[in-house]
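First, one chain by itself: the form predicted alone, in structure tokens.
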Amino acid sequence: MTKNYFEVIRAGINTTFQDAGRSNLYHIGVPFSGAMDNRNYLIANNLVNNDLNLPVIEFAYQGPLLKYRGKKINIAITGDVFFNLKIDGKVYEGKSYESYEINNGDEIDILSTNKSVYGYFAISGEFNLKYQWGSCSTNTRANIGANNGKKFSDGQKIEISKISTFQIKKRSDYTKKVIEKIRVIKGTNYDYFSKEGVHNFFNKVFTVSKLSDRMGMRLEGPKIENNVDTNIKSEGLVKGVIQIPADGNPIIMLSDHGTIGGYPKIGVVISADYDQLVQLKSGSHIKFQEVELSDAETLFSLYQMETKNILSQIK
């Protein structure tokens, strides 16, 4: 009989297990997956004193309502999230970026994200999960990863295999920076697009459509004109690449993207801006800025240094 577990009273929207993802499998059609917002994922694990690469629960827009059964455990939620804790029968408003001690019978009600899409829930211990290709990350379109490759469902039990014996209260003062533009480097088919199309891409405003998920983000706005061919032989894709189909509306490939595609690619979102990109809700506005590859490398190094500094200051 399972001694420590969460009962899922309400599953929430697109609630899955995610970790650092799986690499070096593009050649067999398996994308990286992993947590959409890597920095918030790392902070969540740090707040409960975990190994930073352990799986957490990722949710979008509305999170799960969980009832805990078991021994004392610490939990933490990261992201711009509204949630309540029901502890000893009393309801408290929770704060993101802060760890909490819960006990048998307590509840966590993750009501919604605020001005963002994704949030993360971590425990001071380990979920009882099966690894696939070195990762627990769930890709629901391919049924890959933990929970049989599925989203959470109402009534299921989330078993805990291990609870940390070293549980301490921690908090972070992290606040997300707002950047005016999403920076990109040129894509492999950049020369396919007209001068007007390129001008529109880097100077006009685009809107995130409702047709966005972990696989990709569709944008609406000025059409990006293609002078060569709107359909090419399928070739490899990477996370963050921006494809332009025949209708001229950009599609940005995200963490669960297909590994090949036949639409011309105008650019690739730099890794340093990916966390910011994925947190843009439908209806949000985007402007793009071109940077050189060398600049993208420098910006990613700065992003990594900043992340390390944020983690080191959590106490």
The other form holds:
Amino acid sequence: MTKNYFEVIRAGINTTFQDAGRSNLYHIGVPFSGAMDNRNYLIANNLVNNDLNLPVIEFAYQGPLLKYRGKKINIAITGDVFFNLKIDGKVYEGKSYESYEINNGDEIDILSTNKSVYGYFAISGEFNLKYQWGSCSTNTRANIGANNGKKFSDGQKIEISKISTFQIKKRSDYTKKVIEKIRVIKGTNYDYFSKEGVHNFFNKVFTVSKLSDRMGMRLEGPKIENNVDTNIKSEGLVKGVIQIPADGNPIIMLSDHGTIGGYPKIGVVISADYDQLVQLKSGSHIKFQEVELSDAETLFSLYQMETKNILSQIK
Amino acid sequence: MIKNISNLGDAALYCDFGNIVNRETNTEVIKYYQSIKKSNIYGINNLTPSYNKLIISFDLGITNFSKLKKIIENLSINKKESLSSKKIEIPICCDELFSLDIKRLENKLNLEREKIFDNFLKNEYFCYMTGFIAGMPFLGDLDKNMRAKRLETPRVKVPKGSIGLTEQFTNIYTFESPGGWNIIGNTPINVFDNKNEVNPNLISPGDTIVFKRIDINKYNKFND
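Pass me the form predicted in complex with the partner chain as well; I've looked at the form predicted alone already.
The next block holds the full complex; its first chain is the one shown before.
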């Protein structure tokens, strides 16, 4: 049997395998993980005719440079991404949201994301990966998941276990909507903060700090003053929780977050806005808007309908 | 008893068992956690028990806050059933190599180091919860004269196996991680095994822990 694989010539900054994530493990300290931007993850799989829950390669800022060895295969990249394809020795500028056919010796050079953080690379087939608790998602903190729980490294091989090619190019005309504000439901310690603190939180501009990763997004801006206590008894966290530690700077819990925390929670980002939130680059500005639970539920139904439409329109 | 159920965002229930953190409250939390887990309620995708709270995360594409709140409120919890729990002995080496914050503790607690170790080793500890990092147990309670605050500046890297103290609790760093607890020793035991999908964590909420002191020679040979 001929082996099909990618040689990782350059690993990129934070390149990992991700899928829909793993559940039912918060009680032992293991978070969901999974693709940060779920919609772009699903589109990537759809563009290569895969089942939507198959693992893909997620990259942040700078992606990998991969050289392909093996039989003909289709690939696709999603997200706001600059990349080149070297096919038969010639370099072409690639386009996100389109499938390509590549052959032995071709290269994919994922140069950078543009106005976003994460992008996705899918192949028509399956990578040879180990599942842990029903998921391949890599959690580099606990070393759980595919690739021995680690980021990609230069020089390694990425093996492919199954190839299923197709003939006609597939394309999505999905374009990310730019949203003005990230919508938030009041947190369980909302009343710990001063009136001015709450006012600042919902009216002032915050900047995404460089100290942001798959675990959390740190923000800088006006300090959020706490009138009650800067600590609470440690308790569970969920994706999107906004904690305010003693220094008054918000931290938003993201997909690889610690499962327990002891800082007061001012709010929780609504599920419908999560994909947009994670794509905010360091240095981006962010404003929050308070919404009720019922609004958040309606917005999530709309988000799901939209995702369905985008996927059904891919040809 | 659950005192109040509110929403934590749009995809989780926040069940509050009151402000007091003790074994009694925490036992209630764990009983609810175990019953809900057994009930396999459709849509729930995670449960996080802690000292006095239980967070129930759900898939918003399947169910919602008000539907699930009703189900939880009407769930019958078997109060008489005793907690499923086990007693575990954890070896600890308090050699200077491992007791990174013993000087700080001597100053803060105004006790000599051997007295600190003795006080620590004589008690049985109850596991309130596991988490923060995978498998990390939060154990209590330390004697009143053993309670120190976290380090002013947390360590960027606490070595794997480190055993720390803070306030009424003690914990075990299941792998290298940032952290601010006062480190008094280290265990050679693997408390979280990320290769074991069935029983990855040695210690679960409700378990009882005793620490047994070992010397550096025994520590070094432990995993031979």
